[in-house]
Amino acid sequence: MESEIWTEKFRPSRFSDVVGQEEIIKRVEALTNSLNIPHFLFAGPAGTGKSTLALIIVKELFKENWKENYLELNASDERGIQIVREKVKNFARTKSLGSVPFKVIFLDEADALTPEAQQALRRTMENYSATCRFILSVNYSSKVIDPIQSRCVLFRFKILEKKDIERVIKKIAETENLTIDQNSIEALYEGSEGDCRRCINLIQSTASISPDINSELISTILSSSKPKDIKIILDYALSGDFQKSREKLLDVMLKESISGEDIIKAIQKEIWNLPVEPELKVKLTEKTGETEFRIVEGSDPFIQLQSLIASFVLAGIGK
């Protein structure tokens, strides 16, 4: 079917299809077979296989009930204390389908629930452990509070490799009938940063122009997703032509309809490309994250990025 996402049609199904993690896998697919699972914190990057694994686990663990015993919340939508207490409670409270004892709540991108929700699911964690038990996924493990943290068993994810990626891309190739070559595959690996998900996407998105999928043409792909110009609103920037860099910046924007948070990111990659002395790229590393904090925190974006880009003036004009 050609409207399918490639990224739920090529998800691992067995703990054996799954890339990467190897240590994971193993100590994970001891206790899913044991059938008594702890709670389990899993901390990583996107893209590393944290929700797949959760969602073998649950299909190992319960067979075809999977579906009757699984609860998938996402914690970035709904981050307030009442999600946590109303709808993990009213699913943790009633006794799972089968031979298994308990459900699985998996609640992803645990680490954006505010320390007051925290506290709400660590004892929602207590009240029920006897019928539940949690997968939280997080990106850092260091903003979920000690006491969930000492509750879970923690497995760290890694950024995948270039060798699991490569097997991802391999299985891809021939299940679509697709020519990627040995070039393609190291631009599919750099243009993804280790992330298998962007990985799928980005095959896709290429596949979508030619079944022969060289590295121009991710290129293209990588470009029409990235910021362009980053660099040219810069170089206005430096020579002192803050008029050009505001109108280029503005076009960027607007055109490309590019958010201020990425932005940011493309500038912060660029700085250290510039011709300036390292200490003035250090500076403006700083300004850089001071003035992503407030967009962030609410500021509009496009007058905070003008008071950036016046910072690069000021230091062309300095250098």
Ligand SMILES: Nc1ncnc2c1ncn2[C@@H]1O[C@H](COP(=O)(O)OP(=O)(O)OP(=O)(O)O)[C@@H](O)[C@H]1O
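Numbering follows the first chain given and starts at 1. Heads up, when I say rigid core I mean the largest set of C-alphas that superpose within 1.5 Å between the two forms. These numbers were taken from a predicted model, which means no experiment stands behind them. Compared with the form predicted together with the ligand:
Superposition on the rigid core between these two forms places the CA atom of residue 38 less than 2 Å from its counterpart. Relative to the superposed core, residue 15 shifts its CA atom by less than 2 Å between these two forms. Relative to the superposed core, residue 197 shifts its CA atom by less than 2 Å between these two forms.
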Contents of the next structure:
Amino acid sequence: MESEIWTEKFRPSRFSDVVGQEEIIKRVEALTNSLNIPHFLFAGPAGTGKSTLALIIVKELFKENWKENYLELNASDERGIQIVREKVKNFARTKSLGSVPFKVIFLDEADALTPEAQQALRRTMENYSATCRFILSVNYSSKVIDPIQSRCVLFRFKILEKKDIERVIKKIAETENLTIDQNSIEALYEGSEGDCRRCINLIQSTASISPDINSELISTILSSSKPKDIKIILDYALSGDFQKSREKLLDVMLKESISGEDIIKAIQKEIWNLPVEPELKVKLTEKTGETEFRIVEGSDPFIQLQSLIASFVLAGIGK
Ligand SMILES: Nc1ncnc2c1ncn2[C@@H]1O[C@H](COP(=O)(O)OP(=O)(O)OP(=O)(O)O)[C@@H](O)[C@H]1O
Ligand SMILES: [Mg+2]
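Please give the corresponding structure for the form predicted together with the ligand, as opposed to the form predicted on its own shown earlier.
Full complex below, order starting with the chain above.
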């Protein structure tokens, strides 16, 4: 197998290659063609095209000079707003190359910044507004302070629909000479939950076993990548053993240093593999969503997760 990563190989480089997000693409393309973009705030779930669209914008704006006029920063990597400001300052100091009178800065995971850091970011945006446009990418727009929101044009990216994911799957199948039947398309869509990155990774790992992709193969890949520990936590909870479930949870969080947000995502996914009635799955999913919201909003993850497993215990008793 070649060593290429398919999410990069199949990342769209033109507006017309992006699937879904039709309204966003229409408006962003028109603004880009006018060569005068505002600041953008891209909000939405993982793997739905936010970073991809930012890249398309700069490639369209600057053509072959795009690399010189584009700076990509990740707020959660940059250890504090001070570093972000330094990098922005250095980048913004020199004039843009070519006919577009500004440069573009993409700030990924801007919602990882504290409100204070966001205030500093807002001042940076103001200071360089003559020479720089910012594109901020976040999962939740509610975590962005109002003064930043009001300076940006907000676009809400949606989870990709089956027909969109299907387009991507067919394109990959054609290019890579894979056979993917309709059942496998369903399985890939289910397994990826509207996250295109996850879907492409799933195709690539399945294709590394065989070019004849079938739904059993996909299930094998899906189950081998699912965290055993999460299953153990949920099994204890559903069998009524709160104490053991809580111990295991603490173990996973401390020893393996997995964040509350990652645990909640894994739980969300695992619910669909639990041996319980569909109605109960829906109920547990709803609970999990509430917990995720609280953790994202800043509540203590361990307390929130304990309360979640307590509701799994109650659900297990009632089943
Ligand atoms: N709307 C889309 N159309 C076509 N391909 C897509 C789309 N969204 C995502 N992809 C594919 O998934 C990969 C990841 O997408 P992208 O980096 O744009 O996600 P993102 O929205 O920025 O996610 P994150 O919030 O995790 O940063 C891309 O390389 C591309 O191959
Ligand atoms: Mg991204």
